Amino acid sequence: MKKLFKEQKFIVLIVAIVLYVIFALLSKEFRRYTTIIQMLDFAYYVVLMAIGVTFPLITGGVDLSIGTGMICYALVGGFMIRNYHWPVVLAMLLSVLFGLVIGILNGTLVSVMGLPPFLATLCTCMITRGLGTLLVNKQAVPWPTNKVPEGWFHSIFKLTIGRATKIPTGLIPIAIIVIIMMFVLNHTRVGRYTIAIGSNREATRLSGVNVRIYHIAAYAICGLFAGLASIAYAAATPTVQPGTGAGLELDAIGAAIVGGVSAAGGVGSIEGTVIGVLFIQILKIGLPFIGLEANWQQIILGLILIGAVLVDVIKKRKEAAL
């Protein structure tokens, strides 16, 4: 127990539980069931972007162009459904695998070619944003509405029954997720590679792992989840407007960071990157009520996203000591 209450993402976790109660002792509206419904429409793409993440930061890289890769497979998707008459179904593949090749990509840029990867994903992040826009002539696009059969996929997110009630089925795919992502990370050849990449990247591929594939996959699966970030997006949102998406990125990095990934690397778990996006997210959408603007929004999240960090520096240092 007093191992566990040491932990980081646990402190984070007793912090977002005092943070919503406090936020809903300030506000009526914050207690009110359509905000839990709008908070979690959001993190539903958030926690999937965190979740792919997690494995390039766990390497010591970053992925930059998952908030724009994002919104360019939603388009893309949503472009194939509007003008081609394609399936929602095969919409929603073709989104994802473009978000897996270009996570390929990202990953071949800095371990095959040596990129560093806040230059590699950056590029990337460019050339995304400017696809998407491309594609589409500059047009917002609109996936088809839960008012039509079309619209089927909004209810993997959320179903609506009679005029107002929802109900947040988007929970049971996601904790499936999250449930498998953790098996993954910590009992599959990926996972374990992928936390020695980021401990020792030297002492792991004079010990025979063939470092440049498993550094690879840590990215595929980064942009894997992109794609599947980008479902839940078109979900979430009525329309979804080209040449966005710059920013989106660091809700997901930087819920990583404060539940317990090292900025280093080597260390993280998929359980603590969900309970960071659980706190950016009661953060988020709770400040408003409280009446603080946008602004002060940012600078808070960029105070604690410092704090989080420090943590970790210090950390590393403490156990250089020993």
Contents of the next structure:
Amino acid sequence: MKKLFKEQKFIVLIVAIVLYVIFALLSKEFRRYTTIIQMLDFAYYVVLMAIGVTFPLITGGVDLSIGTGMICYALVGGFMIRNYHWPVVLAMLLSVLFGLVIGILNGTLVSVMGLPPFLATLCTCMITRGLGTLLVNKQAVPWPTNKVPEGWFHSIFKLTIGRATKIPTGLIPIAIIVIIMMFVLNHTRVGRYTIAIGSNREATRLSGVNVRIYHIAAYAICGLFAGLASIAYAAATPTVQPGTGAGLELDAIGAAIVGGVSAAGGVGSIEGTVIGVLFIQILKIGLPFIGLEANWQQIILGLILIGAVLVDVIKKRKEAAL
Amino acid sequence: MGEVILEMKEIDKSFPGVHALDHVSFDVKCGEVHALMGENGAGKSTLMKVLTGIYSKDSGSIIFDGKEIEFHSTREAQEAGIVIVHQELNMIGDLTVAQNIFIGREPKKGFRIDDKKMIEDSKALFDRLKIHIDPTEKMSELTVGKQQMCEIAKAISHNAKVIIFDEPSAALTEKEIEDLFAIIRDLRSQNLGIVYISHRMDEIKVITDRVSVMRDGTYVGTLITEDCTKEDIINMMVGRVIYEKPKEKSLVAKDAPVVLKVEHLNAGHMVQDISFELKKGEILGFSGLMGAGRTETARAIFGADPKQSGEIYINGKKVEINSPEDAVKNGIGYLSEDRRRYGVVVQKTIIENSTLACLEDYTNGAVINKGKEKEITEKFIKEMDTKTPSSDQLVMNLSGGNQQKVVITKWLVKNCDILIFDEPTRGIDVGAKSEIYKLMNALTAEGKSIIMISSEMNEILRMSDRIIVMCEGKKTGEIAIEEATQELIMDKATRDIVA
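Form predicted together with its partner chain structure, per the form predicted alone context:
Expanding to the full complex; the earlier chain stays at the top.
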């Protein structure tokens, strides 16, 4: 029990709950059930991005391309539906695959070419932003709305049942994905080697592990999840605007760090990241309700991140002293 | 030789678990070159670090220029006139020669740096050393030898009275060494006191006036170079009491098959044309001084570093090893000399470390079989008597000896037949040491073969069935244990290749 209290993710969970209670006490509107539903709708794509980026972060790297990447994949998928009348499911597949390809590209740049992750993914961030805009001729792309039959994909993440008290069933696919990824990180070779590379890449290499491939895999997973996030994003927003997306990755990366992923690599968990997203979403949605404009959220989040990284740095220093 | 300029008396220094300097005395006179010798870990560097303020001493006194002093940083020592020219150069490649020499104390003209004065002063320094280097050239454009000259110029620019050279010739060519000696002689004639740390016996004879020898953190004695022979110095370096009885004869059967054969291995200048054979059940000792190229040889065999040429045969079959992955597939395991950096993943558990080399054997499809993993790890914890409360303890929390056992476990779980142990008992206490020795003997009795790199003479003589000696990237000797003596090994390890 004592150990549990020391865990960063547990502390963050408590803080998130306290925060929710404070907001709920201060604002009548915040207490409304629809606010929770709204909060969740806009949390799905952040959760997916955050789960993905947890992998590169654990290897000691980062992926800055997931924000603009996500928009790029959503644009391309929607474009194929509107202009070439692709079935929605095919478009979704294309979005996810596109994400995977960019992820593998990121991984190759970092693992094989030896580029610093920050730089490599900053470049693909710019590339995906330009590419997305170009491919759709600078037009905003609406995916089918949930009024038409093709809009069924909305229900993957947005479905609610019941009239008076809607139940957000969108949580179910997310929960399944979270459980799968917890399993991947803790019970498979990809997960084990991701952590090992982040802790000590050289010792892992000298143990005969093909670190290049597994390092690429971490970025590939991240890309794949940016692709999945693009579907959730298309479901949450009426139209996808080209040229947007920069900055969205910061919420995801911030959530992972707040949730206990070490900025130096080697430590992190999927459940921690999910808790981090929860915390950030409460802050983001809640602050306007108590009369603070949304920009405050950025400032506060920045300060919280400094705190989270400091905790990590102090922990590392104590370990080094051992 | 003039009067004593520097005197260190009864210097004592302990680190947790190690008595690094045990009442060591040492002095330097004006106008002499005084060699400081000893095996790896004898305490030479520690003594110099105490002198230049990097470490503080526990007791004893340092008298410099007639006054008792104690420095708290290298900067204080520099300002007083004691400078050290390090083995590894501390130069910034992208700055010019003059900028490097005056870094941290650039001459000013108003608010800006006086480049003209800096260049002129550099020129004056080089004139004093009678060498020709353009102060406006970029440091990275110079050869290692010239860079070393700049380091010396920087040293004398501090108005040094005592200069310490820490293995200055390690990276130099023959011609550059000659130039270096000319400079050292010149500095001596200018009445400076010079401390010269080196492993090269032939150089000691050529350039120094006196030789002081240290061993195991104690001062052994001082000789006048002219009056002593190379053998005298070696005897002082190795003449310790032997605690452990050396192995008397090889335990390997005469007709034991060769499991590993390395032919004409080349990898950079630290591994030149190395050939040897390892027999089944053998412990092959690799001896030599620091920087002899033993670790580099091991890393090249293991595929950790690229090699230029050379063939490797395992059980008579030629194999291609281009990465650690290839080596592990061929049944080779490598224990690094730097356990924390290359051996274990310290923030992870014993279980995770134990199966790191062969996780594929502990997965069903993509899923790790955690039960099986735990089972094998606990079996080895028991067998090796690894002291830990549980198998999911973080490796970080274990002692050095037990961490080493975890690394060995990793290779045994993988069932490697050829094990390379690079300094297997470094930083391990005496009790754990003998356990590691016992373990190594048990492994060879089982038919595994071990290459053991060690800088400890005792260890080499106690464990090896056969000994290979290296010096400066070359194999300089192969000695059967029956014929091995400390003196013979040291002689081969200090052999000057050039001579």
